[in-house]
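Here you get one chain, nothing else, as structure tokens; it is the form predicted on its own.
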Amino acid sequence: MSAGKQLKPTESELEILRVLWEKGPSTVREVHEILEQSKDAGYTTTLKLMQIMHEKGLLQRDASSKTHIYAAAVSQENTQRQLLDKMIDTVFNGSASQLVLQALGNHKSSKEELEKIKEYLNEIEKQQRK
């Protein structure tokens, strides 16, 4: 992957990567058995899919066993803040709270949840004023 590429993951791609993100460092076998337990995931599919994603530079391969051993080359937190930015340009027009809006309108958030939100906020205020 070249430096400052951004890779865009397919949903079935985003669905394997949670797994990985989820789990750590699996066999082809242990993230289809996962995702077999949410819809209806062939084994081929799946092995093409991560073979796929292993070339595009979202999986790297463990190769020195039999079997083997895929994890994510890419972290859950830039690939959220990259799909999020992308989203949030096409989707709300540039605005992030118009989407913050739209989710807490079609999410009942707990108590804890909110909280965090407003802190969250609050942290984003204080470095946007520096």
Given for the second form:
Protein chains: 2
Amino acid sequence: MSAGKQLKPTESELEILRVLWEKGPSTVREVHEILEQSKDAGYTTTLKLMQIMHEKGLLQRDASSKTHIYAAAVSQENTQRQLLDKMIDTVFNGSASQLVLQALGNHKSSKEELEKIKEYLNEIEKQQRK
Amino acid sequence: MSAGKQLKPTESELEILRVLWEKGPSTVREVHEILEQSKDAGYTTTLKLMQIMHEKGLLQRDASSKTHIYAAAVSQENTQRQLLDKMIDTVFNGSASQLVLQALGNHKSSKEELEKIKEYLNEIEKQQRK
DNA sequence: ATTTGTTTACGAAGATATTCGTATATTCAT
DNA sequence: ATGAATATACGAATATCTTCGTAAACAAAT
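Cool, the form predicted on its own is there; where's the form predicted together with the DNA?
Everything in the complex follows now, all chains and molecules, and the chain you saw is the first one.
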């Protein structure tokens, strides 16, 4: 009951989540100063976004001190999975492996990364054989 | 010059593109009847969307007969790549292999698909060794 | 030729996302 | 305590996306 399914963050919200995942709990100003480096928006814009995200349950905040501290309330992994699943569904017609082939084809991956992927594939196949 | 970089289709636009990729050039009504199966929207909504997509250059149309025939003006592959690249960038911090691992982890892939992926990995590694 | 049905064109309402101006509250240094 | 700096709260303007009502154009059947 009341599973509280996570709702999809918007573009701007994702930018904020990325900062918080990276830097951990932060003030609006801290987040804003990071965002300013790549885009230009006013301080109150960032503030408003983070307030909305808090209402939506995407962020939690500690309001005990005057300057509130915000933290991501959703995990990076869950969010990645959620967005990825949706993309597989709506863009790749449900075929995860088709997406994988595209991803591998168009991006340089290091030898180590490729090895990791291969190992993972072997594991999956072992599982399947059982 | 005027490279005409493809702009990102919206959610609804993607639904329409998927129909056209699948069925080839079609009338608004044909597209609409497919969409109706999964969502409910009026006919003129579909029409309007397709007209806008035409203006944007996402669709081309043959208006020689009374009933116009629309076709995708962007390829499925290019669009997939575009959206995938963006996701790798904004959701997976630029790491394609991290996305691949997530995708493989959370989705059942057939043995054949996994084999195909492994072959592909081997090829990539061969290339790298040269 | 008139009716009936289907199509496109147009404009605008509704919904959601983004942006920011301004007011109010709080803190801190003087 | 007063002023300067910084924070939050609130409301609204703007932009974008989605939806649909209505009118005009056209085609086919009667």
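Predicted model, so just to flag it, every value in this text is computed and none were measured. Numbering follows the first chain given and starts at 1. Rigid core: the largest C-alpha set superposing within 1.5 Å between the two forms.
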ask   = Relative to the superposed rigid core, does the CA atom of Ser110 travel 2 Å or more between these two forms?
value = no
message = For a quick test of reading the superposition: does Leu121 move by 2 Å or more at the CA between these two forms, rigid core aligned?
response = yes
